[in-house]
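Quick heads-up: it's one chain on its own, the form predicted alone, in structure tokens.
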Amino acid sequence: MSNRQTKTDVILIGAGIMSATLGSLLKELVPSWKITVFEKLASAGEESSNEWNNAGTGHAALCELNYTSEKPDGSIDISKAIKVNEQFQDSMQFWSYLVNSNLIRNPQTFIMPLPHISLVQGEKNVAYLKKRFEAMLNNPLFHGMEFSDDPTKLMEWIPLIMKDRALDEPIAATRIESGTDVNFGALTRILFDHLKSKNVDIKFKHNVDDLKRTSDGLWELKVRNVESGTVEHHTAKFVFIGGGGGSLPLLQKSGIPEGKHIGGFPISGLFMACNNPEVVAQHHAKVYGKAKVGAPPMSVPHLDTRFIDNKKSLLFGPFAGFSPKFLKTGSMFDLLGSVKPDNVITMLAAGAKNLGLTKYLIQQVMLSKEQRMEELREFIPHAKSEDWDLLIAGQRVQVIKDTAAGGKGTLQFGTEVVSSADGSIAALLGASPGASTAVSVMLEVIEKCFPQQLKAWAPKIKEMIPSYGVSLVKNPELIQKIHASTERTLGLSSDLHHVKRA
């Protein structure tokens, strides 16, 4: 056992999406940085960040109907969409620089073109979303955006779907042609390989059991080598916790006032792969539902279009379900690791607030292969169960916390910082848009972590970032530019690389 104690400026726990986008900005922001990470498992982007541990959608809330609510007054609320599409935006014009700069190569290896579709059945949904499409179309982050009711246009855009389907309800969908698949695990590894090039120093195989702060105010991280048992101590002046479901764990040893009274609640994803290529070679879409009544929003249904290892993949889920994991690769006690006497009553209330959340998973965890199958066959008619095998997806860490509008224990879907007051220590809790929102995340790590540092850093993140600090729905020009950009540097212009369909 070893007390060897290494100094370092940055440490990132968690060789996932966002430490690898954190690294990459502080890397362009100070190059002089030391930056360390540490990751339990071989290799980078294993866990939620792995491309078969999530649905790989470019989340930019352009199918996505759970960011679109109706109000009670009949109203649509794009709010959140907007949100998120500009957050996206941030992303994709970061790639854009990288790409430019070349720091990183070949785009296409983690980004393809894919249409983004939302897909109703009934009356009330048909009505839902032709508003939705209304409230959207004037939009200039939503340009191009068509909305169709008529069965021979939806059998244009969704041959699969459509094909000897029982009309016998209304059905709508709308499309637009500037969606994209995201293969997160792909672009994890390709910034971490960026990274090393940098000459940050990146340790496989380590996981962090412990963190405290020294009388100096820097954190000391006891650092265990998984292989040998050996143990070292690092410190550093900023930690970032970007463990995934890993992340709660540490931010609880951490003692920080702000990680208090947060819990955690695990819930696993499974997704149907199609194995059939003549099947797969039939659907080119992103084809997103409405989640049942009941479901959380997590478990909306969708048909994707995948392009992993240079291959077209077929995947429909996600199917929710339990597992008190906070990893996959986690423990089975680390949902009960995670109670503590300042958040209890947070995770009590939580418990008995969603008991129908719980009814509901447990109900999908029992699911048999061929229940599953009459799920999907709401969207493929005629689907085969012998085309289709069962995949497990990554496990999701939902957040809980005591909300002035939910009171305690309130179920949090989406993703969260938290961070000291003194800007020393940030952790990334919560689940999706996650990944496809990494940058503006990061960015906001940035700017409450080192406020002092933000104004000389500025210039740089604006050419990073062109939009940063701007409301791109207040400025259409710039949007268009910035499309017409990232487009063009990411090989995404749907001539370039239109797939034949079947």
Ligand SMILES: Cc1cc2nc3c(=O)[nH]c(=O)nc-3n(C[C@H](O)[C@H](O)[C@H](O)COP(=O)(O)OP(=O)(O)OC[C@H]3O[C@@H](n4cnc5c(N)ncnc54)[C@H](O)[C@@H]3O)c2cc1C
Second form
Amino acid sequence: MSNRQTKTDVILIGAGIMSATLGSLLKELVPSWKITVFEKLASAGEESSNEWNNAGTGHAALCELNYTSEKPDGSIDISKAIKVNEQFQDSMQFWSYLVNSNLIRNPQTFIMPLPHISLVQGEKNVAYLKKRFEAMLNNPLFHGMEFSDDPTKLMEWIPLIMKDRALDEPIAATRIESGTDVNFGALTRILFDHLKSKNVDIKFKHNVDDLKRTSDGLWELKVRNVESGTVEHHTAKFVFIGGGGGSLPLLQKSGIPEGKHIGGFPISGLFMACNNPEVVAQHHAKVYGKAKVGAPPMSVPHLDTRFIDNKKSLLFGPFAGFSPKFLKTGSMFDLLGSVKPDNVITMLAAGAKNLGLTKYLIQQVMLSKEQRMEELREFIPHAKSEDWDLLIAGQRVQVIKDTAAGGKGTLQFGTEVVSSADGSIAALLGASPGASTAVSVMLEVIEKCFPQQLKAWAPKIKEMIPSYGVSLVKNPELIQKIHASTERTLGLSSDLHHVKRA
Ligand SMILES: Cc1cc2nc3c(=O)[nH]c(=O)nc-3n(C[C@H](O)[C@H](O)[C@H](O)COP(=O)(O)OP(=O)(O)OC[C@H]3O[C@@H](n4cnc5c(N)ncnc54)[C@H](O)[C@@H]3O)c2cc1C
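Since the structure above is the form predicted alone, I would like to see how the form predicted in complex with the named molecule looks, so please show that one next.
Below is the entire complex, every chain and molecule, led by the chain shown above.
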């Protein structure tokens, strides 16, 4: 058993999209800093960031109805949609910067243009969608959104969904051409290749077992080589816990007070993948419906065209479910192991409050393939079982904490950066809107952990992300400029669109 020791500036735990993004940002801001990455699996982007483990939606709130709730007075609140869209613009700008600077290449391997569509049925839902459309129509962030309740038009937009559909109740959709499908797995791998070329030390098959603060204010990590079993000790001035579902246990081990009274609620996922190329060819969009009562907001199944390995695929899901694991490759004891004296009350309160959700998730796990096909048939009326295979998706661990608004044990559906008061360590918890907002969330880590350097770094951040610190919604000209340049650089312009579709 060796006891290798190293000292470095920055350690990133986990090789998912979040560590990839933070590492890439820091390498541009301070090229001289030494960065080391520890990943327990054999390669990058194998957990939630993998292309088959998430839905690949470039979340810009173009079609996801859970970002636009109906207020008690009947009006539509689009503030969350604006925030999510602005966050996605940060990602688009940073990816464009990396392409323009020749730091990464071939954006079509990780991002493709794809119309985003919201589809609803029933009088009440159609009225909601119309109001939502009217609230978003004149907002420059959602420019180009169309609405239709005409079945002939819908047949043009979504032929696979409209074919042989009984039109016994009103139906309507909105469509926006400027949506995207993002292969976050490919992007993660591309970013790690880039980091490797910049001398970032990436250690695969290295599990971070423990971490503690040293007397001189550094962080010491106990790292186990999962192949040889040897244990190493590595210290750093700054640590980012980007372990996805595995972040909460590591945050707890760090012992920082900011990590207390927090729990995690794991939600598993399942997709159905179409194996019939003739069916795949008939669909070209991401189509989101409205959540059923009791369903967690981010788990509304949707019918998605995906571009993976230069091939068009069709995925339906994710179906949410319950599993006590925090990672797909995690352990059945993860949930139990995360209950600590400081969060037990919070966890118990959450358990009591979310009995309905837990029951829903357990019911979802129990669904047979045929029952899942019935849900799919709400989208594709004559979907055939033999054309679809089940696929296990990634795990999400939603944050549970005590909040002023929700009281003890409130389940959160967003992502959350938890950092120590001295900025020497930060963890990312939660999952949604997830990978799409990686750049904005990692900028938040930088703001929280490097406040002294921020002033000096601001010009470089502005160069990479021109909208940094500016409200896009209040600057329609800047939006236009950013849309035009990111679309051109990332190959998303509508004239290219038709070439790619063919
Ligand atoms: C079903 C599903 C659908 C989703 N759909 C979308 C979508 O459409 N659009 C979107 O933007 N986002 C989506 N997301 C969310 C998105 O996938 C995640 O937010 C994102 O991938 C998280 O990235 P990450 O880097 O934090 O975690 P991960 O990609 O999970 O990476 C964490 C890494 O840390 C490693 N690790 C963990 N613990 C340790 C340890 N102790 N030592 C060493 N290594 C460790 C893991 O092996 C893993 O490789 C979806 C997620 C799921 C599950």
